[in-house]
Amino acid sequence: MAALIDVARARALVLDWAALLPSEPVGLADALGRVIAEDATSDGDLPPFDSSAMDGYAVSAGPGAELPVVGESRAGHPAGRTLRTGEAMVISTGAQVPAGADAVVPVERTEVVDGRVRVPDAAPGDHVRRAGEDVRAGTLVIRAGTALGPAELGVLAALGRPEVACGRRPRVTVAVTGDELVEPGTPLAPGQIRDSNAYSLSAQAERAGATVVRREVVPDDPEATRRALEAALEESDVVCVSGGVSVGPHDHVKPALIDIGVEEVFWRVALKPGKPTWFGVLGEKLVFGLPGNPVSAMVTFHLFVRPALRRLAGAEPLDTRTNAVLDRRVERQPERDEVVRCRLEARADGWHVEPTKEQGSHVLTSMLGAGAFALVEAGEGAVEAGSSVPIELLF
């Protein structure tokens, strides 16, 4: 049996096989969380004209004076004439500064007397937002590979982009294997358990930016397993199978994948939980055989599948790894690195982590409240409280 592969090498192999999917046009209203597939540059200045930063009066810079008020410039309704020296014009925040004016005096610093306004000294540029002060025409504003959040969408709208080219969302099938699995809400017969993996893994896929096109429970039967995997590969970019990837008499996933023609890239990772993780490819389609234990499935999805989904969609690498102080002693595993589900707390000296509860791979509630995975390297003894450990943030 082949030696175990380490986590870093396994992740690198996955990313090597994750090929960028084609892009597609997406309207801004539907682009939240999508990954922009093209550099976004500004066709013009932003803001496009000199505008007022205050409600007040547009004037020509100079010493204080009492000036006639000759008109108004409102947001969206510029003044219809040029301001001459010795005149003032009412102006609102965001309104275009009229030609001939180069300063704005806030209304609270003025006094109106008999239809004229008394203004103090004003210097050129006072309370004026210059055209191009935010972005100059031709500037690269958002790079390809950026995940679009509220700020990015707002900037694209300000640049006049009604739609943007985005990487296509990866299509994912989540299949869980096991005769013992039943849907939530179904009464349990002897030996049965409720399926949780299909729901947790699908949620992880969607949070990573994918579209789940199929979610199903597959019985422990060779022919049923093969049919399910063939259908999944037909309609998906990524197939995630939970369970059935070990070497037991009822583990049919690996033989079925090999029979279909999926090429094995690696099997068995030096990781607890997650040792039996399998990864293979069929053309540009990626297949992940994840363990059946609920925590193992979620951990290996985060470590291996999530980066692949981001790469497929064109996202720039997102490194959520850092270090934290471990607040409780953790025993090392002699042969495998261990992912410890931890509560996360920010303190004055940085991040602190503490295991959520018992860490068995079947203890699904150990994921509740987990803000980070702590990676405890294999070895003898323990990592003592107060030690620095590498963590992966679960944001």
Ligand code: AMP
Second form
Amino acid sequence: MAALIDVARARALVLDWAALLPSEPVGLADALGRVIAEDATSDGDLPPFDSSAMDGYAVSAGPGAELPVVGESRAGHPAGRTLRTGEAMVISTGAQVPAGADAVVPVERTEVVDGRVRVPDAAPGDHVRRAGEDVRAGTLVIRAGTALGPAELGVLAALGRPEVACGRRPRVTVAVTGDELVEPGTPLAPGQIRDSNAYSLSAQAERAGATVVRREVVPDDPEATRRALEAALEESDVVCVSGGVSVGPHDHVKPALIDIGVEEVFWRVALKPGKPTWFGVLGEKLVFGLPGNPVSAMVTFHLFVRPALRRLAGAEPLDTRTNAVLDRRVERQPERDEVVRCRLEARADGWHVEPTKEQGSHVLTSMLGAGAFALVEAGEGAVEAGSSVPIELLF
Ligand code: AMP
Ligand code: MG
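Switch from the form predicted alone to the form predicted in complex with adenosine monophosphate and print that structure.
Below is the entire complex, every chain and molecule, led by the chain shown above.
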């Protein structure tokens, strides 16, 4: 049997095979979480004109004086005339500073006397937001590969972009295999369990920006497995199969994939949980054979499938690795790196982690409350409590 490959190598191979999907125009209102596929530059200045930062009076800078009030500039309604020296104009926050004015005096520092306004000394630029102070015309504001969050959407709107080119969302099939699986809501017959992987893996795929186009439970039968995988490959950029990738007599996924012509890139990773993970390609389509055990499936999805989905959509790699103090001793595995599901806490001396609970690959609730994976390298002995370990933040 082939040697196990290490996690970093497996990840690198997956990313090597993940080719960018084409981009498509997306309206701003639908673009949350999408990955921008173009560099967004500003066509004009932001703010677009000199505007007032306060409610008050626009003046031309100079010593304190009593001035006639000659008009008003309101937000969205600029004054129709120029301001001359020795005049004041009422102005509101965000309103255009009239030509001839170069300072604003806040209303609370003025006094109205007989229809004239008494203003204090004003220096040029006082309480004026200059055009282009935020963004100058022609500046690169959001780089291609950025995932669009609320701030990016706000900035794109401010720049006047009704739509942007975004990487297409990868289309994903989640196919779970196993004669023992039933849907939640159906009573369990002897020997049956509920299918949880279809739910956790689909949710992980959606979180990673993909669209789940197909979701199905496949019985442990060679012909049914083959048919399901063929259909999945027709419709999807990425196929995630769970279960059936080990070496048992009822594990039909690998032979079916090879039969269909999917080329194996790797099988079996030096990882606990997740050793049986299989990865292959058919043209530009990616196929992941994830272990059936629910924790293994989620961990390997996070380590291998999620980065691939992000790459397909054109996203910059998201590196959430850092270090934390491990608060409980963890035995090392002799031959496999272990991903330990941990609670995460920020303390005065930095991040701390400790295992959520028992770490069996079937203990799905060990994923509850897990804010980080701690990576315990293969070797002899243990990582002692109080040591620093590499972690990957989960979000
Ligand atoms: P397998 O990889 O098919 O040998 O499955 C390994 C273990 O994971 C077995 O105990 C299965 O019953 C369990 N398992 C497989 N698929 C699922 C699933 N979709 N949901 C929950 N448990 C599963
Ligand atoms: Mg199975």
